[in-house]
Structures are given as structure tokens and as C-alpha cells.
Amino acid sequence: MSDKKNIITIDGPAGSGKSTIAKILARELRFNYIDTGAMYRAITLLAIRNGVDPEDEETIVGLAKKSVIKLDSSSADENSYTSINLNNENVTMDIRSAEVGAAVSIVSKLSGVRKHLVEIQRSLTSNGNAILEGRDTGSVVCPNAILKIYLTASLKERIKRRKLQLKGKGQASDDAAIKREIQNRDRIDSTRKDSPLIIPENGVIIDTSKMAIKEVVEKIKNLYNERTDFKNKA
């Protein structure tokens, strides 16, 4: 246990709760708050400003390295959305429009993206003490978190999250489009050649579908508490 890491990783499909989990966490513990999928959103909402093709890998790298991507690390407020700076330019809501979530999985899959975010990714967690979400964090970022969580929930469950989650940014939802949505990036995410979604090696799942947050929240700090108990008497 003593190469483990002070780092709680949490993956799963779109849906299943990761980022208020994460947040709440975050805060509770005194963590920094790590949301790898804003970060994937930056790099989408670039290629599309830029009128490049989602699936230019090259120009999309070239783009992103030239580029500089902030996370506001507080989680104050799990109901808001990760504030995200690109190149000095608040993007928090851009990179949520539906042009950006609808070409997102297709940027994400492009190796050369990963790689980037990736080697940034770990630079933010080098000193421990953080909470990362998305859907390779206990997989690829790091692999050595002391614990990693894969969240889960049913379909139905999910589509009904983020209708909840819409309504209450005040951007118009449907049900249909949500599952197709839901659906594709599932589809994408899992299937890709480039750090697919899988469940991370020792991790530990969770079917929040009937669970409360809090239920789940009391959980994880649970099952952290006996890992690091563990680690601290090895």
C-alpha cells in the first residue's frame, strides 16, 4: 500500500453521478476537485471554434498544446457546473452546448488528445490529495489512486439526471435526445482503441441507481477511511 497515491479516482458512463459525487467529496475532505471532462469539453469547444473536423487528431493536438486550461479547483456548489478557463476566456457554459456534447466522444478518442490531458492530468495530481472524475481516471491518470470507484446506474435513471440537470441550467431537454445522446457517447467510450471506459483494476463499483447522494457520498469516505487506516498501519 505505501506506493499508493492520496487520490480518489471516480469513473463511469454519462449519468451515473460522478461529478456531484465528486465535488461533495471534494469538499468534505478538503481535496482538490479534478473534472477531466471539462477539460475534454475545452479541447472539443476549441476544434469547433476553429472549424477543424472532430476527427483531425493533428490539428486538434496542435491546437491544444498552444492552448492553456484552468480548473477552478473549489467545489463550493456540487449543483454547478466545473468553471473551466480557456486561454484566459471563461467557458464553463459553451463547452455544455449541445454542439460540444454531441462532438465530445469523438474527440476524446483521438490518442494524441489523451495523451495531452493525460500527462496534464497527472501534473495537477502530483502532490495527492484529489479527486478525479471522468472515465479513465483509475484506469490511466492514476492507476496507483489508493481508491478507485466506478459508478454506475440504470438507463433510465440516467437520462432522468440529466433532464433534472438541463431543466435546472435552464437549457431546453428531451427524453429521446438525451438517450440517443447517452447512448452514442456510451457506444464511443467504450469502444474506443485509446483508454476505453472499463472498470479500473481493483476498483470498486457502485449502482447508484436507487442510492440517495448522500448514501453514496458516506460510502466512498467509508471505504477511503479503511483503505487509508490499512495504509497507515502497513
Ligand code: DC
Second form
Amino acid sequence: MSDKKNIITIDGPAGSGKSTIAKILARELRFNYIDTGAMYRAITLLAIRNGVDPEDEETIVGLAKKSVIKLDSSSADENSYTSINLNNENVTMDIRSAEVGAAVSIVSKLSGVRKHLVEIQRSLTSNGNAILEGRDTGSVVCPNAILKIYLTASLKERIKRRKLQLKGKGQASDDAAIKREIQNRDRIDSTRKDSPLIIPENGVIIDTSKMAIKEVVEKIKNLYNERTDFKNKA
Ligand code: DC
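May I ask for the structure of the form predicted together with the named molecule now, the form predicted alone having been displayed?
Whole complex next, starting from this chain.
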């Protein structure tokens, strides 16, 4: 157990509650919050802005390697996004556009993009005390994390949450379109060849469909405390 890093990973499908939970936990545990999805979104934005086809791996990897992505989660609370800087420009809201949302699953299939971002993500966690959130953070990025969570929720609940999120942003929503978007992302994210969304080895599955946010946070904190107690006694 002693080689386990003080890192918590949270993976799961869109709408399972990962970001909200990860941000609260990071604040309460004083951990660094690493939103890996935001990094895939930033590379996708880079491709769109440069007019590159989202499947053109070589060009996208070339652009990514010449770029600097910075995450600043210091002010992130559960109602705001991690602040993202791409080549010194704040793109926090740009990476949340529908256009980026539609292309991000395609760009994140590219192995070269994944390799590049996984390296950055690992360097961000080298000091421990981090919470990573994404699709492969427990299976690929930090398989040695002290606690690996797989969050999930029913499709119905995930549609409801996405609707609320859009409403909060003052955007119109259509149930059928949201359902299609979520199912499409689930399919691409879990069937891609490189680092598909899976339950990581020794991962703890938490179905959040009928749980309040607070309950999920407490459950993860208890699991984390049990593991660190065990580690300190070992
Ligand atoms: O968590 P999100 O919705 O912001 O993630 C956007 C996309 O990025 C998601 O559909 C798949 C991809 N992604 C990934 O492939 N691996 C990660 N670790 C995180 C996100």
C-alpha cells in the first residue's frame, strides 16, 4: 500500500456528477483539482480554430505540442468551471461551446493527443494531493491512486441534470436532443480503442442516481479516510 499516491481519481460517463463532486472534494481536502476533460476540450478548440479536421491526428498533435494549456482550479467551486488558459488566452467558456462538445469525443480518440495529455496530467500529479476527473484517470493516468471511483447514474437522471445545467445557462433544451448527445458520447467514449471509459481495476462504483451530492461527497471522504488510515498504519 505504501507506494500508493495521495491521489483520488473519479471517472464516469457525462452527467454522472464527476465535476461537482470532484470540486467539492478538492476544496474540502485541499487537493489540487485536475479536470482532464477540460484539457481534451482545449485541444479540440485548438483544432477548430485552426480549421483542422478533428480526425487529423498528426496536425492536431503538432499544434498541441506547440501550445501551453494551464489549469487554474484555485477558485473553482461547484458552480464554476476550472479556469483554462490556452496559449495565454482565457478559454474557460469557449471550450464549453456546442461546437467543441460535438467534436471532443472524436479528438479524444486520437492516441497521439491522449499520450501528450496523459504526460501533462501525470506531471501535474507528481506531488500527490490531487483529484483527477475524467474517463481514464484511474485506469491509465494514475493507476496507483489511493482511491479510484467510478461514478455513474441512470440515463434518465443524467438527461435531467444536463437539462438543469442548460437552464442555468439560459439555454433552451430538448429532451430528445440531449438524450441523443449523451448516448452518442457514451458510445464513443466507451468503445474507442485507446483508453476507453471503463471501471478501473479495484475501482469503487457509486451510482449517484438517487443520492444527494452531499451523500456522495461523504461516502468518498469516508473511503479515502479508511484507505489513508490503513496506509498510515501499514
Ligand atoms: O468531462 P467532459 O464532458 O468535459 O469531457 C469531454 C470529453 O473529453 C469526453 O466526451 C471524452 C473526453 N475525455 C477523455 O477522453 N478522457 C478523459 N480523461 C476526459 C475526457
